[in-house]
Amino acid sequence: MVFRWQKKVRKNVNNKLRKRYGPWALVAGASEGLGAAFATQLAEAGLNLILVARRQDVLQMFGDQLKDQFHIAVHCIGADLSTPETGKMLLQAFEEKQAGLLIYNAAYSKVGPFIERTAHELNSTVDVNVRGPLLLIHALLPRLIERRGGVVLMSSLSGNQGTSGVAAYAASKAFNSILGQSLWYELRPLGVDVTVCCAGAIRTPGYLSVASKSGEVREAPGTLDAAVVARTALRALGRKPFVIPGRMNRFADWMMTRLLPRKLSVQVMGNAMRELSAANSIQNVEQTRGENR
């Protein structure tokens, strides 16, 4: 059930998004999961979309659905976000479409002991999770300043303290948290809004495939629907430098970062990750937010 006040809030947010950041937005990691939820809510707000993910066929099918449902324009780019060539394509599309909003949702993660990770996997984590948003935001800044645009960076509760089993991923999310909050202050005088969304577990295809055993889904406490996370992030844009969706996740973050000694909080996260590590790995299909946080 959607209450009247909720509809009013959504309408106000949609009007702000379209007026402030339109006519186009770019969503990186957009074919499913949280990226698809961001794209859907932006389409509902009336923004045209540049969608980026690796699987062109899946991405195009999703883009066609958005065009038919919301009567918007959609430009799909099937590309690997770990390559420099993709960054050049995104910069060109952003400029050509006069876009004013970047949602960097793409992420790469493998679950398991650090010693078992290959150099290729570690490089992919850095390329997609660190180098990708860092260089893309820097390249888009002239356009973002001109448009008085916005940036949403996705971070993770796993990056707020050491998290075994996803050590490189957690470190990359810590990088995004600090980068985004720093840019929130630095770019405000230039008219650019930046928000970091620090999410817990999200019901995405990748997460559910790992959380499921013998057909039974065992969700982590505080797990949220992707639409809720995307809506929270978009509401925070222009208002807050950092947001954690979900009351339980906010309480968990307070407990882990302020109440418990760091040694204990790292141990708690390590114990929570054991089960997922035993499930082998999270496949990170399409570099979307399918991975557990």
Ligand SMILES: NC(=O)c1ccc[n+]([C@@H]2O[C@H](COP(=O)([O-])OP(=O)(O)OC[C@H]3O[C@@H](n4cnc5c(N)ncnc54)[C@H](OP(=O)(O)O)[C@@H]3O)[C@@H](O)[C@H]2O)c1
Given for the second form:
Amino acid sequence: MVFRWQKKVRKNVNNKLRKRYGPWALVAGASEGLGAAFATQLAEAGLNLILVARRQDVLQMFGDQLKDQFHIAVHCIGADLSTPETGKMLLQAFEEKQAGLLIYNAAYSKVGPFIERTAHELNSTVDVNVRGPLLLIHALLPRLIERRGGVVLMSSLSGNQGTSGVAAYAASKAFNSILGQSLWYELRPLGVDVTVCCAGAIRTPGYLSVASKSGEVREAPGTLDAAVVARTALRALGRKPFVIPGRMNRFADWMMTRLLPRKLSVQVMGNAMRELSAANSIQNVEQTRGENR
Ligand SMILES: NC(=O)c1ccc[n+]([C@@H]2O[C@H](COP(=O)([O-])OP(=O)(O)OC[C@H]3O[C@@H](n4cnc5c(N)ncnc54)[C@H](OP(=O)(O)O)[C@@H]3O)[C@@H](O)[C@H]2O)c1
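Given the form predicted on its own, state the structure of the form predicted together with this ligand.
All chains and molecules follow, beginning with the one already shown.
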């Protein structure tokens, strides 16, 4: 149920998004889950969209839906954010469309022991999660300053202390968190808004596939719908450098980073990831069996 005051807040946020950052926004990693929720809420606010994901067919179908439903223009780019060529393509599209908002949502993550990660997987973590947002924001900056635009970066509670089982991913999310907060202060006098959205578990296809064991989904406490996370991040843009969606997640983060000794908080996160990793390795075995058939 949506209350009248909530409708009013949404209307104000939508007006701000359209007037301040429109007429175009770019969502990197937009075809499903949280990326699709960001795209839907921006479309609802009346912004035209540049959408990016690797599976062009899935992305195009989603883009067509948004066009029909919200009567906006959509430009779909099927590309891999881990390559430098994609960065150039996105810069060109951003300039051509006179976009004013970048949502960098896509991330590469693998759950399991660090020793089992291949060099390719570790490089992908750095390419998609670190190099991608870093170089894209830097390249778009003249445009963002000119348009007094905005940037939303996605981080994770796993990046607020050590998190074994997703060591490289967690470290990459810590990078985004610090990058975004630093730029919030540095770019504010230049008229550019930056917000880091530091999420706990989100009901996205990626998370649900990792959290399911024998067909049963075992969600972490405080798991949120993608729409709630996207709405919280877009509301915080221009108001806060850093936001954690969900009361339970804010409380958990306070406990882990302020209350518990670091040794204990790292152990708690590690144990939670070990459970998730066990579910995931069963699933990987089943997937491999399926592929061998
Ligand atoms: N899900 C969670 O529980 C959770 C928790 C904390 C933080 N987060 C953060 O929230 C963000 C969304 O996470 P999610 O995993 O749940 O993803 P998602 O938003 O459900 O989907 C990822 C999107 O990015 C695209 N994508 C992935 N890799 C790409 C690449 N290399 N190049 C271009 N597009 C790519 C995917 O489409 P294609 O596959 O077609 O490319 C898809 O559209 C991430 O930054 C993540 O770190 C998530």
